[in-house]
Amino acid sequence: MIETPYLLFLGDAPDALAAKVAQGIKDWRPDNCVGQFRMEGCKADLKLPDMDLAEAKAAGAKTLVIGVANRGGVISKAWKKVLIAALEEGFDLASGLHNLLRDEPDLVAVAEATGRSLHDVRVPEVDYPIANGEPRKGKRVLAVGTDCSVGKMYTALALDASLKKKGLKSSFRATGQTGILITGEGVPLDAVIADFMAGSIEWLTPDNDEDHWDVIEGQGSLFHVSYSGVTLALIHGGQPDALILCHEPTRSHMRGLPGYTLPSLEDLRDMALALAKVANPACKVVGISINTQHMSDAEATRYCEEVEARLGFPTVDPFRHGADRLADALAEV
């Protein structure tokens, strides 16, 4: 188990989205967060106390969590100095990067010398099966997005909380590093060998009560040329009964791909639903989640109303407005 509370390492994150792992932990497990550690040039700010290692240790932090999800998931030389110092200060380290802590000889040597632990949450620990496409009991809902980092995890967590509040059976199924760090379990989907990705989601969402909802954390985007594979594995392995469309309307291009514009919600609806029906012909779109973090309250309300009028589905920002309307739509499936 990863010991709490955490000091969240933001490194030299170039923008707020680069620190989405730390932001997710702070938003959904605030009691686990003592403070943030930012290097020179960091442009992310969680509005937590800025602390050095000694201050965080004195405040009770036990684990330094790498809260940055950079392109390629690599540990830079500048980060390495901080990570080694953290081990020497008495912290454990936790990371969801592709660049594993356990593959860095200097970190391993210092951890062994200091008696500290290295936690790599992006390491599959199960021999997942190849997907068989057989129908399963229970119900499943998947968040799909027009782009990466548009709020699919937040949508799923908010929806799970709303379903539980209404007395309905629900489980949040984490499929990425942040979700796993928040809930303590799940499938690190983008680290699973391609042939087994869909099977890992079948494994994650097995037979259940007929009235139980598995709320599956979405990943990537069918329209993102870098990360579309994980999205399709979720769609086919999850066999969702319902889809929630997710969108961030203020972007000028796809995340990390300045030459690609975002698809419309209509494009997402049509492509995702067609692919979902391959594994579950009864799948339907039931709602839309809009990430309005860069909008005022009035702008957010107006935009959601416009989208709802245009597409005909309940449209909300689950983090801003709550997910009750999305939960109500699921209850009708």
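Heads up, when I say rigid core I mean the largest set of C-alphas that superpose within 1.5 Å between the two forms. Positions refer to the first chain, counted from 1. Given the structure is predicted, the values throughout are model-derived calculations rather than measurements. Compared with the form predicted together with a further copy of the same chain:
- Treating the motion between the two forms as two rigid parts, with each C-alpha given to the better-fitting one, puts Met295 and Trp203 in one part.
- This chain moves as two rigid pieces, and the smaller piece turns through 39° between the two forms.
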Second form
Number of protein chains: 2
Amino acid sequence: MIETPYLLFLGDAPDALAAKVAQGIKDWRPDNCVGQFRMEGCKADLKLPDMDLAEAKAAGAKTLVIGVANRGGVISKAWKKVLIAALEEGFDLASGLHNLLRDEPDLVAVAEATGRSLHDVRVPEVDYPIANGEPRKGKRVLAVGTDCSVGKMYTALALDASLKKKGLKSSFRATGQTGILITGEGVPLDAVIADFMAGSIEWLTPDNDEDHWDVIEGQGSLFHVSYSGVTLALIHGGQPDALILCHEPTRSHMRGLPGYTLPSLEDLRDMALALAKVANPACKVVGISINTQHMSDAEATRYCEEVEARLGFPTVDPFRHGADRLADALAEV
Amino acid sequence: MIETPYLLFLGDAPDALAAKVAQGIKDWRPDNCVGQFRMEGCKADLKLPDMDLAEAKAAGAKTLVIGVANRGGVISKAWKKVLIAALEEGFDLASGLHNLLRDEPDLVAVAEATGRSLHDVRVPEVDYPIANGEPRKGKRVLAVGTDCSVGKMYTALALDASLKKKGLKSSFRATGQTGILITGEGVPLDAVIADFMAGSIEWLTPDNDEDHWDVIEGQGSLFHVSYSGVTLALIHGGQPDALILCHEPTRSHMRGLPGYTLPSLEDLRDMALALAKVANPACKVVGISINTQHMSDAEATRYCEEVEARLGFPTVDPFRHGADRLADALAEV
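Next, give the form predicted together with a further copy of the same chain, keeping in mind that what was shown is the form predicted on its own.
And the full complex, kicking off with our chain again.
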């Protein structure tokens, strides 16, 4: 569990895209963000107050979160200076970088000397159990995709926000690095040992109030041969009561797999539902989330209407249209 | 890669079952076994020559393989004495035990001093790639099960033996501890990091002669919620051209999951084939392997005939009937 609130470190981000993790945290958990720390030459701007370490400390920040991708997989000397100063000022550090904070001897030494924590959210820090398959109290909804990177995390975060806005009980359950940094906790599923994948998701979504929704972040796709096993573990460990189908209609092939075409939404519905029913025979598909970022407003509306007529489920792009219709659909489950 | 031939260490096995790993090695790779090492009180007997370390060394043995389960997950002092002597005599050690050889400081020290290797086959020793899904040359067959522990490894080993007997090119590809000890190499799939599962199976079954069969050991089951993700990674990483369905008909529930009933062979056929076709659209189900250990000969024959009539695939218990009919079915692929 990462201590909040955060000071978001944007470093020397060459553009806004390089700081997309920080942007996600600010978009979805603005209350967790006291300010941004930008170095000279930083081209990203979250429109948060610019703060140095002392100002952020005074404003209550507990953790400096690296919200920016580093170039070439190396933590630069310029960054290092800030990170060490942050530890010395009493901040914990949190990072989703591929190269780990814990592999940097100078950071480890200062963290030990100051009693601060280094959170590498790519690395599991829990000994997860093997899944036991037993039913749990409370409700769970999972976003599944025709492909990787079609908007499953965004859909889950938007659905969680919409449920909360309606006064319903909901928890976003992060299963990837960005999601974990946004919420401060979760399971880095892609880094879990095979035998414990499903168990880690049972651990993440334990017994809860009968009227509480766990909104589980999806990973991969049943149809993406590189990561499908991760997706199935998520379906069987999560025991969802409800599935949201996610799709990006303009893609010509599966992400990173030029030889593979995308399945249809019907294929996804049938396959995901059949597999989900193994763990939860009552599971239903309740809605569809379309990522229409490469379409005009008119095209997006037409496409969603066409899909809704064809498959019979509420169909929206949560970014354009909000997720309220998906949240409403959960009320029926 | 574990050096052969082996001296099989049976320790103080309380019964034959405790030495079932050693039994598997002896049954399937008798040429790899120069003898057995039994301690006082050992109740298992593989009918191999009893040898001490010096005799086995003289007979050419390179590796002492721990072919017996230890009690209480502890490597006892009595075992340790033998293992250290073996290292000193120039043997490598290989083990599939949960508690690792490499976690025993005295074994590590002696192995370093003598230049010998400690093989813990539960632990991956390769940095596997992420699967790229590209088609590979050669043929692949995978055993998939309605449940865990229904005879998938036995089926694959019997099929490999039958193909070889017919003069065909075949390699058994191990994906679990016992299989790895039997063949001396493989992927301990249940211990691989989630993101690399499918890639590890691509690595295990690379390009080969067009008329060569990789006979891939199955793991778990698509219908077993604890391990289904491992199974799907195996299906998508293995890109099988052929599937063998495996079933044990007398089981009342999924192994370790009292609340879960087994799927039918028809359910397994449909689900496994649909998922396999994502990676290899030409994949076919070619045969069925029934584990009839809890049936009489007459019951077993009747059951296999009934299944064969119902599903239309050659159906055998490889243990009772041999795997030749399954091997013949591969000739059609």
